[in-house]
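As structure tokens, one chain now follows by itself in the form predicted alone.
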Amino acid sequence: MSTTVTDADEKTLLASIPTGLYIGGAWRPASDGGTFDVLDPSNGEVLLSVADATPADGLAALDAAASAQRDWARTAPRARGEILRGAFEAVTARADAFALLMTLEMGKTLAESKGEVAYGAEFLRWFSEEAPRVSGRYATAPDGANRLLVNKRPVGPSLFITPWNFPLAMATRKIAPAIAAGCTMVLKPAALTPLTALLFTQVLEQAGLPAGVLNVIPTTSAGRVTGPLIKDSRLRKLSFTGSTEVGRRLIADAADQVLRVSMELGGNAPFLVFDDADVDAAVDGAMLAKLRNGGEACTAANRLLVHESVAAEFTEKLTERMRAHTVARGTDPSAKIGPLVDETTRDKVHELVSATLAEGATLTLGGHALDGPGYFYEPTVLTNVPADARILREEIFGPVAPIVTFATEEEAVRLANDTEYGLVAYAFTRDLNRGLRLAEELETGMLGLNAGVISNPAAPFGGVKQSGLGREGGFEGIEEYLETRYIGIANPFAD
């Protein structure tokens, strides 16, 4: 795809998104007809109208899944490892497709969508070389009296209900290790977002993959379609990422069948720059770990915790960087930001940031929406951000920095950690001995160390206290699929 788009280029790519929803291998209309539109956030335009799936079509969707269950648990490892491996493929040839239909749905700029297709594709290309490497093991019990046997299989039929932000990379980070592990799925996307999992649904199915191993329904009733899901026996895991007040919700919904679950939820990321550290660096580092997807990140950095010696000149440069950022539609290729996803993200931003001034702080730069059409706001830096300040204990999910200053390591840290959150921590200094401390000391589940992104399909990607459970990527992402299974054996060579 050429550099710029035209209207024709979205057009066609549009013309060839699938509407309706996937269930047992085939596309139907909702169960009633429904449909729901899906809006260009810069413009507040329809793209495309979705079938809305009603609860009667979620338990067809598990119908589906659980009757595929068990021929797809014995279908052979290197068999769904080369499905993901020919899906893989597929989504690396459509990269511009892919990129440009994220750019539309969910308003993040063609780099930053391009971006999200090579990590988002990645995770088909790890699990489909760790989908022939489940194993087991066998052996002697200490006693001598009989013999362990350990081995692994698929959990059973999955639900999956991802987010807005990363509509591939939430998709693919869930559904691959689960194709790997020889589990069938209901994908639950997101309604702000849905067409990204249409299209690549539509390319799992063209690599092959079985009817009724995968099943999508999107919907505008989310908790009418997935919670009967949720309390039918059938059902062994249950995968989200999104806020932590819904997964609350989910892991008590889940506890009445006690199934396997994995929440990736909320973030409230420190980004501390000590001292010592190079500040151009922990500039550019800034720049990536708070506006990586506009800001609308469950990994952007939330609150920026500098050394009094090194704010003055840090907050001088980072202003200059965030200054220069065009805010546009996604499609410009002048646009470094693009729109929110929708109106009530961007009055939330405006609403933490207009809290901020009130209690004090100072405007930097920024600080207001822009008109209309679109959900646009610009970047926004603040300092002199109160300790107790709002912005600094909810996620922003916009681009706005605030700063925040410390004096010693020991503040630094005690900083970071309060909060409820524990998803990923990042921190810039030259000592390697301090780094080392906050590997041990900071309550995150990740930490980017002199690093503004470090999110990786070869990494288990999760946190700890109330930013979720279990881990995505790497090879534990591959275990949360697995049950393991003892069979004691009896001595071979007793009498």
Ligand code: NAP
Given for the second form:
Amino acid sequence: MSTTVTDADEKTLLASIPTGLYIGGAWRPASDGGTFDVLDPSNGEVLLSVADATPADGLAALDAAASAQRDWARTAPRARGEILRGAFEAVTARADAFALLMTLEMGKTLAESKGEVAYGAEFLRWFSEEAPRVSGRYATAPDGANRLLVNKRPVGPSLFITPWNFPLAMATRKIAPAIAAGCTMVLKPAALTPLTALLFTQVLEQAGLPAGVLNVIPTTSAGRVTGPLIKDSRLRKLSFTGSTEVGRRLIADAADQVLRVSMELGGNAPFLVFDDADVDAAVDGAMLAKLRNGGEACTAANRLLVHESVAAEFTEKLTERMRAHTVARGTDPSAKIGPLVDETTRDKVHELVSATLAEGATLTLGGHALDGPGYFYEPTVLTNVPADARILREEIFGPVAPIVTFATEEEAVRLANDTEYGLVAYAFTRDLNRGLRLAEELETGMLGLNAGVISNPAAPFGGVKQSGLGREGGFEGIEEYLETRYIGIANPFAD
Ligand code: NAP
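Alongside the form predicted alone that was just displayed, please also present the structure of the form predicted in complex with the ligand.
Time for the whole complex; same chain goes first.
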């Protein structure tokens, strides 16, 4: 595909996307024939209509996953890894198609989408390599009598619920380790962005994934369709990425079956710039941490906390860089930020900006929605933000940078930790000891030290406090899909 995307490119791609449910290795319509429209957030036009799964379809998907579990667990780890490796090659070969599809349904720029394709595909390669490395141990008990055999078993049928902001990577972060570990699964992608998941499912089918291992059920009735699965004793694991509000409810629902849960929830990342920081590097980092994915990321810098001695320089440089960021449809080669995902998200961002101004902040840049069609919002900088402003407590999920100043390291740490979230923090400083102190004192699952983007398939991604439970990626990622089994063996020298 050429760098300039034409209408014909878009039509050809959309015509190739499967639009059914994928259950038991077959594509099928919803049991009641229902469909729903997937919209392009840059103009509100319908891209495609896809099957709208019913509760009966959800149970059929779990039936298929439960039936396939035994054989899949017995499939050689190397064979499971080879399927993932094949899928990695296929996604990489079709990177342009995946990128365009994501841009069309979610809005992010093509450059951002290509970045996500590379990131999302890496989980397939990483876990293809982890599949044959699952192991256990054999030991002599401390008293020298019995022998202890410990091995790992797949958890079993798993339910995955994913958000719209990273339509490929949020799916591969769960599907790849589950395949590697030998689990079967049901995926419910976000209703706003099911197309990328459907194309990826086709890739896995073509890579040889056996029927029933992955079942995919887009739906507009998330709670009604997934609720009965969570209460079904055949389900053994729930992995959710989305808002803390929904995650809390799902944890409560999962208690009935004492399900294993992984929760990748919301964030409220502090971005700390100290007086000894390289300010230009901090501005580069802030552009990434704030504007990656148009600000629609759980890892987005939500609060820019800047030492008072460098605040003026940092604010001026960041404002100029954000001013130069072109807002346009994601397929436009000049676009640095696409539209927000829908009208509700755009209106929520604007309401939060308006509330912050009413609370006494100063508007340094932006502050307005752009004329439609589409849900575009200007890059926005807010200064003099009061310490108790609502914007500092809530996820913004848009291209808005609230700047707050601090005077001491102690104050910076206190402000950074003053949130119920704990996903990621960023800190810019040239002082190694300060960096190490922050690594111990900041209450987050991850820290970017002089770095504005740290997501990496080889690293454990996840949060503490109300940002979640469990880790995705790294050596830790596959553990979420494994149970530890212990076999006690009588002393072989006893007779
Ligand atoms: P969301 O509203 O919580 O939705 C996430 C997923 O849950 C969607 O598939 C949604 O379906 C589904 N869902 C909603 N209500 C449900 C219910 N009652 N039962 C079962 N499923 C339900 O979040 P979002 O707006 O899509 O995504 C943004 C959020 O995700 C932000 O808070 C962000 O921080 C978080 N996030 C976290 C991470 C991380 O790794 N920590 C990564 C990315 C995003 P519908 O599509 O039908 O609504």
